[in-house]
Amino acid sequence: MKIGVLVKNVPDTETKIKLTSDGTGIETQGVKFVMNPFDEYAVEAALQFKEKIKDDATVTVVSLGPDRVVETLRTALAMGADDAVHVWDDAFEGGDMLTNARILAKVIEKIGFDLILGGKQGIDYDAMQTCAAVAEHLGIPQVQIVIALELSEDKTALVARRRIEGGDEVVDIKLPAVVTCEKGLNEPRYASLPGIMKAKKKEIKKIGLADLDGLTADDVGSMGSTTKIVGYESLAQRPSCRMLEGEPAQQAADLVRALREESKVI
């Protein structure tokens, strides 16, 4: 059985994020990069599943992005991933997520993949469009936000559980498919220190356009894209906090009086 997961390489979520002085991107420099949270269930969901399956399964990781992604697929051989493969070509710069899931698409298609695996959004944007976008491209089943998955004896299909507004949902699915992980699914593992010197001497594959048959410039990275970020804006800062002082009913009456006569709300 082969599996593949798409990782994604984002910004940490505790740096401070600045953006360009024209305010069309951010500033990349000294930002710290790791590989998107809900990937790491997606891996850990692939690796449980190679340890029940043994000899018969691998999991390669696939990752879309420019040299600093390798760092976050070193990262899932080091917790014991078999296979890495760098998406990459100048021409794909720009891409939004239906044109990357294009590329994506046809990755898959060239290596064939029996099972796809996923975050259910990357931090970064929260789109949740990619790996939606991927099985469509495909014509394959998906499902996402899953919290539970059982593979079924043959390995031919799956059963998982999916969070929905007032309780969960069950739901069988025939492979090929693409699945995209929520928290919870599981908690991934650390990467051993054998696995991390292990994954410093893996080689990663690297896939350009030329690799991919039926794709041209005009297909992808900002040629092919159909939306197109045209600025972004900086938070508005936080307004100041007052701490009311004194017994309940006098807080309550001077919260009352502030929100009268100083912020007018009332």
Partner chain sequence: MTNDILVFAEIRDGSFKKINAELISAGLNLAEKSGGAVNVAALGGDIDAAIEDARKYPIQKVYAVKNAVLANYSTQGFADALEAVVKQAEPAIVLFGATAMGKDLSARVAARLGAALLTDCTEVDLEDGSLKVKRPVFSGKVYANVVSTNDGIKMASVRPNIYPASDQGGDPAELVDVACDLSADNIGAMVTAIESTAAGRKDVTEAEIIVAGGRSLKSEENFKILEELADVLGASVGASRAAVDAGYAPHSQQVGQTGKVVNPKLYIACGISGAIQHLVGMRTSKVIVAINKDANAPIFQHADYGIEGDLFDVVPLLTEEFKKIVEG
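The form predicted alone done, now the form predicted in complex with the partner chain:
Just the single chain follows, nothing else.
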């Protein structure tokens, strides 16, 4: 069974996002990039399937992005993935999610997988588009925001539990399929020291535009994109907080009055 995991590298959750002085970009200088937290659940899920199946299951991690994504691929290798594929070409610069999905679908088609896992969204652009679009291009089912996942005995199907507003959907899935992972699916493992040493020596396969049949420079990167970020804005600062004084009973009464009479939200 061949399992592919799509991983992305994103600014660490602790990062304070600063805009460039002209407001048209994000300052990446000094920003620490890590594996997208939701992708960690995907890598862990893949490794657990591999451990359960034992026979010839392989886990391949795939990441599209500039050279810094190699570090994230090595993290996945150190966790226990078998192979890593780095997808990048200068022509890919500036691509939006749907454009990148077109590239990733070609890569996946080329390698061939029985199951493709990913995080439910990147915590950078929070779009939740890439994996769904990959599934569409491959013509296979997708199930997103999954918090439980079981593989059938014959390894041709899955049962997933998908989180929706106010509940869960239980979904039967025929493989091959794309599944995206939500927090709660599992506890991602840490890379072991031997794992880290081994990962350092592993060769990472590189795939560029010339390796992908049917795609030209016009289809990818900013040229192939249908959306464009034209600028960023900081969030408006709230006026300073009004502290309510007095005994707790007084504070409670004053707060309720303020919510009712000043801000009129009650």
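Positions refer to the first chain, counted from 1. Think of the rigid core as the biggest set of C-alphas that the two forms share within 1.5 Å after superposition. Note that this is a predicted model, so its numbers are computed, not measured.
- Core-superposed comparison between the two forms: CA of Met197 displaced by less than 2 Å.
- In the core-superposed comparison between the two forms, Lys32 has its Cα shifted by less than 2 Å.
- In this overlay on the rigid core, Ser240 has a C-alpha that sits 2 Å or more away from its partner position between the two forms.
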